[in-house]
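Single chain ahead, written as C-alpha cells, the form predicted on its own.
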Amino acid sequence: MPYSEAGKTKFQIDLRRHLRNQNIEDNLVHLICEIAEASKYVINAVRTGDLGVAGTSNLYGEEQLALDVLSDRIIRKRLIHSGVVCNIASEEMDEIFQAQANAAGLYSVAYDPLDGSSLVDVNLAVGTIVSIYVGCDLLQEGRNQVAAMYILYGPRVSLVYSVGNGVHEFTMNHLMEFTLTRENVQMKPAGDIYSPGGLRNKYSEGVEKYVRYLEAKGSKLRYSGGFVPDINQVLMKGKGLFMYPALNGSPNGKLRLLFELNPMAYLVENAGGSATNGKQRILDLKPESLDQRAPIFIGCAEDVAKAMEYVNGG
C-alpha cells in the first residue's frame, strides 16, 4: 500500500473495497462484511457480556457459555437478515437452520460464534470461524469452500479471510472499521513453533515420536488452548504447526470438521500450507454430520508431511 507524501499513514483500504476488487459476487461480498459487521456485537459481548452458564447444552452435549449463546443469536440474525443465505448451521444448534428455501444465487454458512469461549474468563483471546459454500449444501467436502474466514478478539481484533485468492488479514480501527493490513499472507516451507492439542499422555506412539523430533530440532512450543489464536501465530508469523491429533481413547481427535477444521484448512492451504488427519487432505473429507470430528495436523507443508511419516509409521 502506497504511504502519504507525509510518509507518516498508509492510505487506508477498508473491506468492502478489497473484497470489490477480488472478482467474486455481490452476494458474497455482502456477506462477509454482514458477518464483519455481527463481529463488531461479538466484541462487546466479549468485553461486557455475562461469563456465566446459559443453562443449556449443545449438540454435542457441552453445557453452553452464556457467551456462546448471545454470540451465535447475534450472528444467526444478521446472516438471516442478509438475504444472501439458504442454510446456516451453527456449532451451538441441533440442526442446520434454513433461512431461505430458494438457493438460486444464494450461500450456506457453517460457523462457530465464539471458539474457546472458556478462555474468556481469564481474558486469553478467543474468535468467531466461518465457512461459505455455493447453494443449500453443508455437508461437502472443504475444498468446495467459496470462502472462509476467522475474526480474532485480542488486544487487537482482526479478520482474515480468503475467497481463494489469497490470504489476508484486516484490524479493527477505533472506528471499528476493519482495514488492510496485510495482503497474500505466506507460509514458509517448515517453521520452528508447534501447537499441540491433547494430553500427550494419550498420544499414539507415531505422535510421540513426532513431538520428540519437533523439539530434537529445536521447535518452540507456543499453545493458547484456542483454536483461533493458535491457528492466527501460525499464519500471520508464517510458520510453524497446530496439531490436535488422534488420542488413545479418542480416535478422531476433538475438533469439529464442519465448524473447525474446513475454514481453517482452507485458508492454510491459500496461504501456501497443508492441512491433513495424518492420512489424508481435510479438503478432502465428507462431513456426514454436523458433529463430525478429525483429527490435524495444520501449518506449513513440510511440517505437516513430516508429521503424516510419523503418524503412519514411517
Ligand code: AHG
The other form holds:
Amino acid sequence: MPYSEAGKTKFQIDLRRHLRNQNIEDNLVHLICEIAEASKYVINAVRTGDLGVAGTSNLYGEEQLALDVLSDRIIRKRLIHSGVVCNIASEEMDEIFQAQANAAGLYSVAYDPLDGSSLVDVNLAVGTIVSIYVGCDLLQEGRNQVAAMYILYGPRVSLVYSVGNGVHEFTMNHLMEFTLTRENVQMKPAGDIYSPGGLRNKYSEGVEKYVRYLEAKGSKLRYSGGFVPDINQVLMKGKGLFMYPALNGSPNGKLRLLFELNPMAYLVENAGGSATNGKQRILDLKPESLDQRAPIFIGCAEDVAKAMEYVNGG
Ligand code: AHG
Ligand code: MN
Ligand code: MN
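Having seen the form predicted on its own, could you now give me the structure of the form predicted in complex with this ligand?
And the full complex, kicking off with our chain again.
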C-alpha cells in the first residue's frame, strides 16, 4: 500500500507537508523548502544556460564554468534571503560568507551548487548537494549535521533529503512541485554494483585487489562520473558501493569533505549504509579547512566493510 497520510497517497504529499511531519524547527522546514525552490532556477540554467567557462577558478584552483558561478549565485541569494542562515560555504566560493551574525535559531549551510557541471555539455546527469548545521560553525564533524539533501537533474528531477528520521525521495511533477515518491529508503546489507572513481592505474594494491574481488563475484560496474547520480543509483537501488579512493599521488582522493562527502555520508547512513575514508567513518572526520578532501568508500555496510579489509591489507 503506498504511503498515505489521512487517506492521501504518497504521490500527493508535497515536500513542505512531509517536512512538517518530521518534528523539526519551522526555520529548518523553511530553509529546505527555499533550497528546493532555488533548484528550479538551477534547472533552468542547466537546461538553457551558457556552457562556457567563467574565466575564474574556485578554491581548488579549478576553472569554473559559467554554470558553476550562476548556480552558486542562485543558491547563495536564496539562502541569504531565507532569513534563517548564519554562515554559507560553497565549493565555488573561496571563503565563508556571513549572511547574519546573530546565530540564535539559525543554520549554516555548505553546498556544492552544481556537482558534475563538466558533464552538462555531454548531457549527463548533474546535481546540487547541501549540508546543514545548527548555528555558525561549518568546520564541525559531519555527524553534527541536522539535515542533508541533494537535487538530481536527470531524466527526472528528484530531491532526496534526511533530517535524521529516514531518507525520502521527491520527484518534480509537471507543475514543478516536489511530491513524495519513496519514503524511508533502506539499503541492503550488500549489493552487486560498484562505482569506481579515479584512475585504476593509480589505485593502491589493496584497492586493486578489492576491485578484482568485486569483479570475481560478478558485481557490475556503474560509473557516470557524476557523484550525485552515481550515489543516487546505489542509494535508491539499495545495493552496492561508490568509491573514490586515495590515488598514488593524491592521498586524499578528489572529493570534498564539506560539500560532497559529509552530506552524502549522512544520507547513506540514515538509509542503513555506511561511509568511510578507508580508515575512519566520514562523519567523524574533523574538517581542518574548507577545501579538505578525503578518500571515500560509501554504500552498503558489508560492501564498505569488505573494502576496508582490502584497503588495510586484510
Ligand atoms: P565537481 O563537478 O563539483 O567538481 O565534482 C566532480 C566530481 C564528482 O562529481 C565525481 O564523482 C568526480 O568528480 C569524478 O571524478 P573523475 O572524473 O576523476 O572520475
Ligand atoms: Mn562536486
Ligand atoms: Mn561543483
